[in-house]
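In structure tokens, one chain follows: the form predicted on its own.
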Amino acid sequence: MFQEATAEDRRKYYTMEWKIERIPDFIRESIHLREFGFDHTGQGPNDRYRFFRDEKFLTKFMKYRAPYAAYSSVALYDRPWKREGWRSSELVFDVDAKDIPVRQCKCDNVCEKCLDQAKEIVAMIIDTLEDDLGLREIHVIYSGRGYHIRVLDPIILKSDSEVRSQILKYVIGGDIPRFSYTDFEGRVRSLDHFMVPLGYPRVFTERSRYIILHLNGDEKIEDITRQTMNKILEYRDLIGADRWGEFRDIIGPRVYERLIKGIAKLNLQLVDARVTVDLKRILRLPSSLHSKVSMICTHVEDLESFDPLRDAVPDFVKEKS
């Protein structure tokens, strides 16, 4: 499992197993408006600005060329062969299992454990997109080494990179929420994020809880020593029990402030921010082969029951095992 596919493996997959019907409808219905890109050698997608009038032309290309990797744009264009006449772009979040900042598996590539972690992160982000921001038409694609969340809600399709950046920071908890108020005696009081169980403070608290509970102790957090990290790990069960105030008092308010600053930075690494703000990004084409790990890029119908080691393994890998 997770071995690189050979040219013969790719040929076998695209001629015998790959079907155009595996591409989700939201891409098939707009093939003529998307830019396609390909990697034929394993060196990256250098065959760009490809355009297909319909499914028939794309099918012929895929079966004949059996590419190392295939991509399509998140944007729709009037002239996709030039990337001109931009119409709209999906809002995308890229969660790569090998880049999760708090991996407990410590594997070199990807494994079942870090793929499960990626799936947990995807579920958290979708909950926030739906419950806090009210977004709909959300699709999940298993990319081969993680997941792509692709949002096609009409309200977001024409937004610029700055709006997407603000949404990104909200859903992953990239900024520390600050609250203060003046009491009846005129004194200024502050509230910690965990004291506000609504809106963005709740999102930040949930993401911070996830990060702290998944720390393995080897992470580098600015101004946090190894000794302090050990103390954080020793008492982090208090956070699991939602006893944030007690946890803060034990490690000390100043250390807690430094920890939270570090956690906010780790939160920003839960997804690849460059993908979210890029309006002209190309992403792996669902149904195509991720040849580096011999997994099928798969449209996920039900995230909870989806198992990539069962549902995204090509036949040539099953035959070898």
Contents of the next structure:
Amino acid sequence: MFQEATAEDRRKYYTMEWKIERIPDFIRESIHLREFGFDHTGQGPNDRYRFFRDEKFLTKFMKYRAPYAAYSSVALYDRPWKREGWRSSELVFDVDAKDIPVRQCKCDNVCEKCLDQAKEIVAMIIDTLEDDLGLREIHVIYSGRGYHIRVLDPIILKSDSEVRSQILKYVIGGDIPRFSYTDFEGRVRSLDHFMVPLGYPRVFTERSRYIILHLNGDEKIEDITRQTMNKILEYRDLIGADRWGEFRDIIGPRVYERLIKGIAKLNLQLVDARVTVDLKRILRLPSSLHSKVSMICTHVEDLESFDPLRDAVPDFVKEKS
Amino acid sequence: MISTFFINPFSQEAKQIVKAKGDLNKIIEEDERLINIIEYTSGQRLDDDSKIPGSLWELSIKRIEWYLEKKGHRRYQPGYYRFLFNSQIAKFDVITFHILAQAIGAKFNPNSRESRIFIESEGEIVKERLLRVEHQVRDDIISKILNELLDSEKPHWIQLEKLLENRRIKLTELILKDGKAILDKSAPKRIQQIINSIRENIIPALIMQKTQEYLYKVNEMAAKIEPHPILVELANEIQKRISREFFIPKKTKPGTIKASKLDFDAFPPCIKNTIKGVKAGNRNDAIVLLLTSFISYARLYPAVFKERKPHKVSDFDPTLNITLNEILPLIYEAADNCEPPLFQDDPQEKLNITAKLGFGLHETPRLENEGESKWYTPMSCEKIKIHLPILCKPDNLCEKIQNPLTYYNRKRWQKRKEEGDRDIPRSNSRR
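Would you mind generating the form predicted in complex with the partner chain now that we have the form predicted on its own?
Next comes the full complex, and the chain you just saw is listed first.
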């Protein structure tokens, strides 16, 4: 498992196993409006600005070239071969298992454990996208080493990078919540994030809880010493029990302030932010082979029951094992 | 109870007042009723006649002057401007707002400094007026205004998209549920005060946004229909008043940093990495967004984050000599170091560089195009980490700062200190 695919493996996959029907409808319906990119050598997607009039042309190309990796744009264009005439872009979040800031497995590449963690993060992000932002038409793609969340809700498709960057910070907890008000006597008061049980403060609290409960102690958090880290690990059960106030009092309000600042920065690493803000990004084509790890980039129908080690393994790998 | 149009100049009532009483031919006429209201405004200083506007024309200028002086701090004497917060002038004030918008929109580009100052001044006036609304009626007034501006106290957040795009508010500063921003009384009691604070903060942002859109419309119209001469005259007067605020004396006070060329050694790591050349993927943003603004501000106005004044390039470089002979060559050279060279791949990026300097989409900056776009300030470290993480290789000093320009100023200060220069200010003084 997770071995690099040979040219022969790729040929076998694309001629015998790959089918155009495995590409999700939302891409198949707009093939002629998307830019395609390919990596033929394993050096990165150097063959870009590709355009296919319809499914037949794409099928022919895939079967004939058996690329090392295949990509299609998140954007739709009037002239995709020039990347001109931008119409819209999906909103995308890229959760890569190997880049999770609090990995408990400590493996070199990816493994079952960190893929599970990536899935947990994906589920949290989707909940926020639906419950807070009210977004629909959310698709999940297993990318081979993590997951892509692709949002096709019409209200978001025309949004610019700034708005996407703000959505990103909201769903991953990248900003420290600052909610203050002036009381009747004119004094400015503020509430801690864990005292506000809805909206962004709740999202931030959940993400912070996830990070703190998954710390293994080796992570570097800005302005947090080894000694403090040990204290955090010692008392983090309080956070599991939702006793944030006690936890803050034990580690001290000043240290807590620094911890929260550090966590907001760690949260920003839960996804690859560049992918979200880039309106012209190309993403792995669902159904294509991730040759580096010999896994199929797969459209996930049901996240809860999806098991990449069962549902995204190509036949040639199964045969070998 | 005060009228909502004292805060929201876009309400139906406001429009009716302007329609009925906004005769442009009468705006220079002295109005006894206006003078009377001002004279009886509580706390108003009356020791200087020149400070008391007698006509709509003068009130228009006072509105802008108040903001410039308030931002300039040193000269600001609030006693002379109390009338701006007396709700009895509401009818005069709302006409004044529309006159100003028509004059500025007709004469200046919506991205110009004059337009931005007008938009910001309106936001500030609204903020202050809201603060002064009596506690007993505050909730009612705010609810009415929100309904006027958004048709609801629970708008879908996408209705606020323009505010997010222009960074007038942050999504993380809202309380969202099922796609709706909660601005009404439906939230639990414990957090209602927070919701109240969001309600108060969002109104100035919405009015600034509407003002900006209004200026765009007027500007478009002015291209087709010649504006009334009195509006052009008023715009010229406003321009003179604003330019006076941004006039840079040739002699600097002792202790300020003297004008000097760029100090490459003081550049932060992300800028040094950009100059070395960037690979495709990050290349365009690195040159157009990061380097262009950094180099231009570092050379011309390194104190921007201290003073926060919306200067133009020509305030510091009136002939554009420095821009054309020092700043642009450096940016173009870095663009050539990229892989593949930026302009070979994307020749239109030259236009974008000019635009980021405030001269619109043109091949080279020209004075007559200044104001067609905004002179972009350097992006923050946080933004660099999101957009260009490959360039961010922080050193010790980076940990203490939040913007590459602050790094540059701090590093230069440190260098001078090490060299034993005693005549150096701690702050980022203007050159």
